[in-house]
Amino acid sequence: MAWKDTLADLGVMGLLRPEAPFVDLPAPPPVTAAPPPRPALPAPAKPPARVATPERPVPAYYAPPSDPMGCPTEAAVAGAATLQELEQAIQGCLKCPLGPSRLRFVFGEGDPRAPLMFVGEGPGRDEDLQGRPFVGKAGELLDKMIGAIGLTREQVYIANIVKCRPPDNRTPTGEEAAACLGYLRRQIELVQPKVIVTLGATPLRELVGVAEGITKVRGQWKRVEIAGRSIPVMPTFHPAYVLRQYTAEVRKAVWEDLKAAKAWTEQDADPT
């Protein structure tokens, strides 16, 4: 061809692949025969229909114990003179699922006359392996929010809707709430305080019955009986809500919350 020899007149011949020969394929096999087909497996045998038996009852979620100690009395709360006669006739509590789970039973700590009681959920991790109130993220910034109105956590009383750890640290029930109920109302009585700030919509709805969100009605006040004595509420954030929604408007929100709270303390108009 013309174009091959032009090219091997330049020298690039080299640069072509060389044509491959040409290769005889080998036949095809022969077509067999369609092998013969297999023979059905037989269908397998029908398990044996179970017997029926009778439907086991379904076991308490929790049996309190019935003795003194584990179940104290409402005459025992009552006749508690002081919080630490209180803490004494109570801190073997197990009246709830929480009881037996808890590391550490954590009554409340502060001033005893304190004008200004703060009133939380319940114990978290740290709270259960001190038995103190608030000693965790939390209390610390409590502590510096405390600290802000120009009190320390000695000066005020601080105490939590449950007493023992919920797994988890989830939300008490309305059950757990209510078995120690009576142990924080008998601390107020005892107490005494002029103002209760309760922080989140835990204590809010448990103590005060007020079932709406903590959003809605923080910084108003309202009022809780006990033993006869009318107490104005202020609800706040609390201070895990705080440390998660750390802005400038929540932080100041709670700031005017304690300084209103605090304020009344130090007088005697009623600000409801």
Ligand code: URA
Second form
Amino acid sequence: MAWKDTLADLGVMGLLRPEAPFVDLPAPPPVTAAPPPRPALPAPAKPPARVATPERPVPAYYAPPSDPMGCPTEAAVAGAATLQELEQAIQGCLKCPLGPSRLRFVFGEGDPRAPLMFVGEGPGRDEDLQGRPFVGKAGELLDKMIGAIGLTREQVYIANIVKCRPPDNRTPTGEEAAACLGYLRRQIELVQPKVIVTLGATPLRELVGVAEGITKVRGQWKRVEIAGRSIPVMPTFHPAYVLRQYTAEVRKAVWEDLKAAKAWTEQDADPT
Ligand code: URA
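The form predicted together with uracil is what I need now, so please give it after the form predicted on its own.
After this comes the whole thing, all chains and molecules, with the earlier chain placed first.
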């Protein structure tokens, strides 16, 4: 190669890198189905043996007192011939955990023969302090709602699913509602309303057994069987919800529901 000779003559040949020999690359190893087995992990260390702790009793949800005065019997409830007798029989009730924490028992109030009965959820702070249903902010609105259909609070009957305040105004549990339901049913039996208006989802679920969303079912007639009577029920929004959603649409919906309920109390035809 002439150019190599020339470079050699110039004395730079040794500065060039020797030509790399052409070597065939080894073929890649065949792809095998299973990867080589992984080395086994060392067995985990055994946890240290637990030191025995003394047995602790499992706390019960709530143990009703053995004192029969604290838990009115079914016979006492069924035997109450008037609302006053019923209130007397049940006002010391300690059947559920709401009993011991209440300030006042909130029995309910209104015309003892009211054709229209309202059922709310349970007493709040103001009701617990005063022993009367719907006397706080929601109560003020309920009074207005009743006024809007030409009635007064004294002309209707107002009660709740539970008669003692749930802590922090939470929704009563199913157990609490069930413990109180017999009292409300006897109360309804004594008042004999022509129509019941349920306020919000809780009374609709616990008294009527309808668990659908209140937004879906409000304004649609339902029924509840009490002591052989099938009573029409008009589900509507709870006044506390109306206060939170104070729109013309929500207020109109409640007004329509209450008008329908009142109209039914004034006629004899079945609304359902
Ligand atoms: N909310 C209820 O559901 N009932 C009351 O008595 C007061 C507020």
